[in-house]
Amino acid sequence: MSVQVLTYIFVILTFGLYIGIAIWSRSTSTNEFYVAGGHVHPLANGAATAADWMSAASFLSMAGIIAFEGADGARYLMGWTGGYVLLALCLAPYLRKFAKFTVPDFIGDRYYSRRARLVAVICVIFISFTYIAGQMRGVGIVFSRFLEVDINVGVIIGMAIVFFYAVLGGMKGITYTQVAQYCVLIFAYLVPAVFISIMLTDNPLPMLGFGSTMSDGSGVFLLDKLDGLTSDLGMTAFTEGSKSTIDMFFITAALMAGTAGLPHVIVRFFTVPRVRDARISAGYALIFIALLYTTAPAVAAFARINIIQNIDGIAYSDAPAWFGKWEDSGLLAWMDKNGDGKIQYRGGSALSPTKPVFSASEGPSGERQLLNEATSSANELYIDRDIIVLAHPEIAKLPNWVVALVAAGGLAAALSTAAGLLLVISSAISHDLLKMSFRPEISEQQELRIARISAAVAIAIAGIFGIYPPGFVAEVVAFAFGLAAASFFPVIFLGIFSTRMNREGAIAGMMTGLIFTFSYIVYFKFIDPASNHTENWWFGISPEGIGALGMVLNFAVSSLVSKFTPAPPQEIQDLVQSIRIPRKD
C-alpha cells in the first residue's frame, strides 16, 4: 500500500483510540476536569508526563536542529532534560505536598494574594499559548504532507482532534490518552531509528549506533565520516558548536529552568493520590523520556548522512517522488543556481530570508521558480528542520508502513502536549481568574462549563498561532520555556524554599522577568529582526537565552522588595516550613 494509505489507516486507528478513551473517561466533576480526581497511577502519570513533556519539538523539530547545527544543538538535550530533573528533585513533590489544582493557585494562596494570582494567569497565557503554537505548526506540518492537504487545513483538522477529547475528558481524559500517544510516539520514533542504524553501523540500539564505525567496511567510526562529509561539502563539521560559550550557557539554563516553570507540566504531579507517588511517577517520566532523548542525536547524525549522500548531486529530474511532495507543502525547495540540472547541497543558505517564495513559473531545469534565492551562496536546497524526522525514513528508503508510524507518531506528539497546555489556559480562566478571583459563588458545574467553554476559545486561537507561527517549532518553544524561567521558576523556587519572600516581591519579580523576556524576543524576531545578530545581542545573548537572564533579574527584583516590605503572615510562614518536611505517604 501506498504511504498516504497508510497514513490514513495508522492516523484514523490512533485517534478512534483516543477518542475512546476521552469517552470512556469523561470529566464529571471540577476535580476530575482539572487534575484527573488525584487517582492517577505513578506508572501511568509517568508516561503521560512524558508524552506531555515530550512535544512536537522533542519528537519533530529537536533532532533536526542538531542535524544542521551539529553540537549547538545540545543545548535543547542538556536544557530539556536537566531541567526535568531540577523539576522533579526541587519543586514537584512540594508542590503536590501543596495540594492545590494549578500553578496560580499555588501562588496565590503562598503570597495570599489575589493581585499574585492574577499575574500568575496571565503568565500562564503568555508561556501556553507561546507554547503551543509550535504544537500546532508540527501538526499542520505532518498532515500537510502525508495527507496531502494544505498545512493551515492540517492546523484546523488538529484542533477538531483536540477539542474533543480535551474538551470532553478533562485532565482524566487527557491523562490515559496521552498514556496512548506516549506508546505511539516512542515507538514510531524508535523503529525508524533502529533500522537505519542497522543500515548504517550493524548496531540494532541507534544511541550506541551513534559512536559505531559504519557498516561499509571501511573502519571509520560513524561521526568521523560525517565531519568529512559536511567539511567537504563546505559546512561547519557536525561535531564543532559555532555559538559563544555564553549563549549556549544561557540558552540551557533558560530551558532548564523553563521546563522546571512549566505550568502543563506542573500539574501532573497534582494528579497521583500521595507525595511519594509523585516521587515515582518523576522517575519513571525519566526513564520513558531518556528512551527518546538518548536517541535524537543518532537520529539526526543518520538524517544528515543520508541527506548528503542520497541527495547532494542527484539529477532533480531523477528525485524521488517524496521530494516533490515535500516542495508542494512548501518546506522544502530547490534552484538550479549553475544550470547543471543536479542538486547541489553546500554551505551557506540556499534562501533569503529562511523561508521558500515560489513564482508560478518553472525554473531553466523544471523546478519551481524561487523569488527569494539567495545569490551570494553555493546551495541550492532549502530543507525546514521541522522535517527531518518525518522525513528521514523516505530518504532512507524504509518501508512505507515505517513512514506512515512516523507521521501518528509526529501527531500523538503535538496532540498530546497541546492538550495538556489547552486544559492549563481552560483552568486558569475558569478557576484562577473566574473561581477564585471575580466569581467565588459560581457552582461546580458552571465551573465545568466555563472550563469547557475557555478551552474551545483555546483551541481557537491556538489555531491561529499554529497558521502563523514565529518560527521553527522548537524555536518557539525555547521562547515558551524562555518566558517560564523567567516569570515562574524563581516565584516558584522561593516559595517553597524561602519564608521571607512576600506578595510584594512575588509580583515584582513575575513582572519584571515577563516583561523583560518578553519584549527582548519581541524585539529581536518581529520589531527588528535584521538587527537579531550576536553583536546586537546583550552580553551576546540570543533571544532563545535571554529567559536566564530574565531569571536573574527576577530572583534579584523579588529578593530586593521583599527585603524591604514586610514578611509574610506568621501562618504562611508556617506553610512553607510545612510543605518543606517529608511525610511517610
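Residue numbers count along the first chain shown, from 1. From a predicted model like this one, the values you see are computed outputs, not experimental measurements. Throughout, rigid core stands for the largest set of C-alpha atoms superposing within 1.5 Å between the two forms. First, how it differs from the form predicted together with the partner chain.
- Taking 2 Å as the criterion, residue 247 does not count as shifted between the two forms: its C-alpha moves by less than this amount when the rigid core is aligned.
- Residue 373 shows a C-alpha shift of 2 Å or greater between the two forms [criterion: core-superposed Cα displacement of 2 Å].
- With the core superposed, residue 463 shows a C-alpha displacement of at least 2 Å between the two forms.
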The other form holds:
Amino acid sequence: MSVQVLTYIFVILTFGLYIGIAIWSRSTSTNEFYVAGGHVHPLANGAATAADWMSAASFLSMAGIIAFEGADGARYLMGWTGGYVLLALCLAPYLRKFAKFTVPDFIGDRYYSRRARLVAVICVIFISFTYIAGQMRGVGIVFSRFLEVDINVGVIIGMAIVFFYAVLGGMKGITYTQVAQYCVLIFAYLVPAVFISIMLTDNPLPMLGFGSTMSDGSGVFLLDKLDGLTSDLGMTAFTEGSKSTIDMFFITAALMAGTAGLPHVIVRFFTVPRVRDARISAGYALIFIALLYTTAPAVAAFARINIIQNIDGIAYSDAPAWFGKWEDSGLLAWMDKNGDGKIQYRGGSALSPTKPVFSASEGPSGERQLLNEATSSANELYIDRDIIVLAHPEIAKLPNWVVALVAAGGLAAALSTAAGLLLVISSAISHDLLKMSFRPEISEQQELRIARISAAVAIAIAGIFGIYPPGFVAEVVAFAFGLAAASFFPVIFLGIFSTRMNREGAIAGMMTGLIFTFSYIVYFKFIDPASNHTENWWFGISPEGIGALGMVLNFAVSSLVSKFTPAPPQEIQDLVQSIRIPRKD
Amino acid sequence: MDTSKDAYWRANVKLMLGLLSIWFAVSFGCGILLFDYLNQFKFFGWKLGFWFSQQGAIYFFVLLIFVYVWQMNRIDRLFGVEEE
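Let's see the other form, the form predicted together with the partner chain, since the form predicted on its own is already up.
Next comes the full complex, and the chain you just saw is listed first.
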C-alpha cells in the first residue's frame, strides 16, 4: 500500500481512539475540567506529562536541529530534561500540597495580590499562544506532505479533534487522551530509530548504537566516521561545537528554568491525589521523556550520515521520489551551481537569502527553479531542519508503514501539547480572570460554561495561527522559555523556600525579569536584527539564553526589595509552612 | 532526635541541595564547562564530554529524581509527616 493510504489509515485509527477516550472521560465539574478531579494515577500522569511536554518541537524539529548542529544541539537535550529535576525537587510537591487549580492561583494567593495574579495571567496567555503557533505549524507540515491535502484543511481537521476532546473533556479528557498519544508518539519515534540503528551499526538500541562501530565491517566508530565525513565536506565536525561556552551555559540554564516554570507542565502536578504522587510522577514523566531524548541524538547522527551518503554526489535525475515531494512542499531545494546535474552537499548555507524562494518554472534537470542568489559556498542543498525526522525513514528506505507511523506520531505530539496549552489558556480566563478577579459571583456551572467557551475561542485563534502562520514563530519561541524562566520560576521558588518573600518583592522581581528579558529579545529579534551577533550581545549571551540572566535579576531584585518592605501577613507565613509539610493539617 | 517541623525542613533542603549539586556537576559541569577537556577521553564510541552532554546527563537526571523520591519518603516517615 502507498504511504498516503497507510497514513490515512493510521491517522483515522488514532484520531478515532482519541475521540473515543474523550467521550468516555467527559468532565462534569470545574474540578474535573481544571485538574481531572485530582485523582489521576501517578504513572498515567507521568505519561500525560510527557505527551503534554513533548511537542512538535521535540518530535519533529529537535533531532533535525542536532543533525545539523552536532554538539551544540546538546543545549536542548540537557535543557529540556534537566528542568524536570528542578520541577521535581523544588516545585511540584509543594504546588500539589497547595492544592488549587492554576499557576496564577498560587502567585495570587501566596503574594496576597490581585495585581500579581493578573501579571501571571498575562504571562500564561502569552507563553501558551506562542507555543501553540508552533504546534499548528507541525500539524500543517504533516498533513500537507503525507495526506497531500491543503495545509488549511489539515489545520481545521486538527482543530476539530482538539476542540472535541479539550472542550468536552477538559483536563480529565485531555489527561487520558495524552496517555494514548504518548504511546503512539514514542512507538512512532522508536520504530524507525531501531530499524536505522540496526542498519548502520547492528545494534538494536539507538542510544547505544550511535556509540558503536559501523556495520560495514570497517571497525570504525560511527561518530568518528561522521566527524571524518563532515570535516571532509568543509563542515564543522559533528562532535565539536561552534557556540561559545558562556552562551551554551546560559541557554541551557534558561531552557531548564523555563521548563520548570511552564504553566501547562506545572498544572499537571495538580492532578494527582497526594504529595508523594507528585514526586514520583515527575520521575515517571522524565523516564518517558528520556526515552525520546536519549534516542533523538542517535537519530540525528544517523540522519546526518544517511544524508551525506545517500544524497551527496547523486545526479538529480536519479534522486529518490521523496526528494521531489519535499521540494514541492518548499522545505527542500537544490541549486545546480556548477551545472553538473549532481547534488553537492557541503558546508555553509547554499542560498542567499537562506530560505528558498521558488519561481514557477523548472531548471535544466527538472528541479524547481530558485530566485535566490547563489552563495560563495559550494553547497547546493537547502534542507529545512523540521523535515529530518519525517524524511529520515524514506531516506533510509524503510517500509511504507514506518513512514506513515511517523506521520501519526508527529500529529500525536503536536495535538497533545496543543490541548494542554488550550486548557491552561481557558482556565486562566474563566478561573483567574473572571471567577477570582472580576466576577466572583458566578456559579460553578457558569464558570464551567465560560471555561468551555474560552477553550473554543482559544482553539479558533490557534487555528488562525496555523492557517496564516506568523513569520516570526521561530523567533518568538525563545520568548516562551525566556519569559517563563525570568518570571515564574523565581517567584514560585521563593514563594516556597522563603517565608519572608512578600508581595512587593515578588512583583518588583517579576516585572524586572520580564521587562529585561522582553526588551533584550525584542531588540535583537525585531528592532535591530542585523546586529544580532556575538560581539553585540551582553557578556556574549544570545537572546535565546538571556532569560537566565533575567532570572538572576529577578532573584536579586525581589530579595532586595522584600528586605526593605513589610513582611507578609501571618496567615501567608502559615500557608508557606503548611505547603512544606506533606501531611494534611 | 529533633522531630520538629523546622528539623524536617532542614533535612529536606539539605537533601535537595546535595542532589542539585550533582545535577549541576553532570550537566553544566561535565556537559558544558568541562566539555572540551573531557573530550580528550574516549568512552566506548563517544568522546566523554560529548557523551555527558547528549546522553549521560539525562541518565543522571532520571536517577536523581528517583533517589529524591526514595529519600523523601524515608524522611517523611522519620519525622512523622507522611500522608495517610
